[in-house]
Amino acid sequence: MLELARLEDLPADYRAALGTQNLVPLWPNLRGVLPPGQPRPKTLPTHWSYESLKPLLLAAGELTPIEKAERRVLVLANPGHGLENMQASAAMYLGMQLLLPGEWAPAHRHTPNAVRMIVEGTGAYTTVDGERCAMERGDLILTPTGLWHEHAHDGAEPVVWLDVLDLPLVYYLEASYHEDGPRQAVRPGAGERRYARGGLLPAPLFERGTRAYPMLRYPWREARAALEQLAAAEPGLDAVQIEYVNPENGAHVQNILGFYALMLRPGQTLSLPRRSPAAVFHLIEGSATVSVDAQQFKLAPADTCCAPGFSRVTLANASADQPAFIFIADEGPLHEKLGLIETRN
């Protein structure tokens, strides 16, 4: 490979002259932005233990009232990007959010897309665009770009959920902002009931719906049942996985990130293809081991880990008699739209 000149090889007066006119020579920096063979991601394989972070999250509830925090969240930051940048990967933000009984996190809307994967607790709900979405363990709730949303808690125990946003990308594009709003009026109806049967769409007078996000809550009981039925119907299938999609058109539920649920049969080990998007793995039920290249993470329920793009990922169910269920988020839709999606052996 051709060896390029270094910046320090240039005379100091020449470098100074470039700087005064806001100019930068490309050739000393070319390999940094166009490395040979494959990208050199900043994202590092990282594991966040829920057992370890939960006491800190509950302590935040005692230290900071919701009125002073608005959203009481501990960010799951990837050290490869610098903790201050609050990134799990190049395009994904993760946070564990706490809502205590009687609290209300006020309505707002923002440009980044968000989803909520409910970790534990009962009695809370999110109102999105006027639709009240109950929050139960394993549920996926969408709060897409531009839609008003708020969280409230009528129960008796803390409720915790995992936030997944495309905030790093939207912030990088200088398009990130939010607006505050009043408490929403709740309208009747719920998308998960209108779209409760696979292959069947509500079509009054032969017309499809026009809402960009017709289904906002994806109940875990339905996703889990779909995985179990798929596993039973196709016993030879290696990857028992479903994708959360828009029920009207089958597209990804949001524009930037993709979301999936995967079941590992008892004792199963599954090697994933090496793909260009970074991915996040969050254990809903069971016990599992996630190997990312040379690193191995043992996941207990509600643990989360991430893998850079093009890494070799192997998932293993640690139980010989019980299935394991994993929620996956990745940057796949973004890579597809940009024509960057790639899979390697």
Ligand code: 1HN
Contents of the next structure:
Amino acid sequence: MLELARLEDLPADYRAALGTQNLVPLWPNLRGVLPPGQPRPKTLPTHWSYESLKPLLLAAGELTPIEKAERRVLVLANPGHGLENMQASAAMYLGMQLLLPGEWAPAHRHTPNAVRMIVEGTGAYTTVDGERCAMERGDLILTPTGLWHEHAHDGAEPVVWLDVLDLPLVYYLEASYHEDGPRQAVRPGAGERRYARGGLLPAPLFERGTRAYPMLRYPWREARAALEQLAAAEPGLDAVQIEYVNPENGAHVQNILGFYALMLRPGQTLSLPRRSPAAVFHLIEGSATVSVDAQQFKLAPADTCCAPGFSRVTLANASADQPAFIFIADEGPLHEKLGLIETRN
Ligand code: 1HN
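Same protein, different form: I have the form predicted on its own, so give me the form predicted in complex with this ligand.
What follows is the whole complex; the chain from before opens it.
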């Protein structure tokens, strides 16, 4: 490949003259922004152990009252992006949030989209757009852009969940901001009952719903049953995987990030296609090894890891008799909308 001239090849006075007029020569920087063949992600394959971070999260519960934190979260930051930038990948933010009995995380809304994957504890609920969403292990709860949300806890033990947001992208676009609001009037959540049966949609007087976010809580009980039934119905199927979708139209549940659950059969090894979006893997149940290029992460329940775009990812379940259940978040919907989605062998 043609070697391009470096910045140092230019006379110092010329470089200084460019700077005074806010000008930059492209050629010394061209290969950096357009590397050959495939991107050079800053995102590093990274593993966060729940067992290791949990004591630090519980300590935060003693060190910082909820009133002083608003959201008590330890961010799972990718060192490749610089920890202070609070990014798991180019477009994904991850955090582990703790809510203690009796605490309340006040109502706000913001432009980034969030989802929560509940890790442990019972008795907490989040109110999204006025709908009460119980938080139980493995549930996925959406907090799409612009919807009011707050968290409350009537139970007796700490509740922890994984937050996944598209914050890095929305922040990069200079589109990130929030508003505070009063405590919401709460009505029981209805989405999960309204869309309780696959292929059967409410259509009162022949009209289908058109709400952008018709279903806010996806109970783990249902997702797990769907995976087990899929595995039983198709014994030869390698990728026992479901996507969390908008039940009215089958679209991705949110505009920017995609969300999936995958079951590894006992003893199964599954190689994923190499894809342009970065992905996050979070173990809900069982045990699994996630290989990302040359690195191997052994995931225990509630562990999380990430893989940059175009990496080779292999998922393995070493258990001879127990399935493993993995929650996956990726930047796929974003890449699709931008026309950047690629899959390679
Ligand atoms: C947020 O609103 C929550 O509502 C959690 O629980 C984490 C991280 C960045 C920006 C907003 C929440 C967040 C967040």
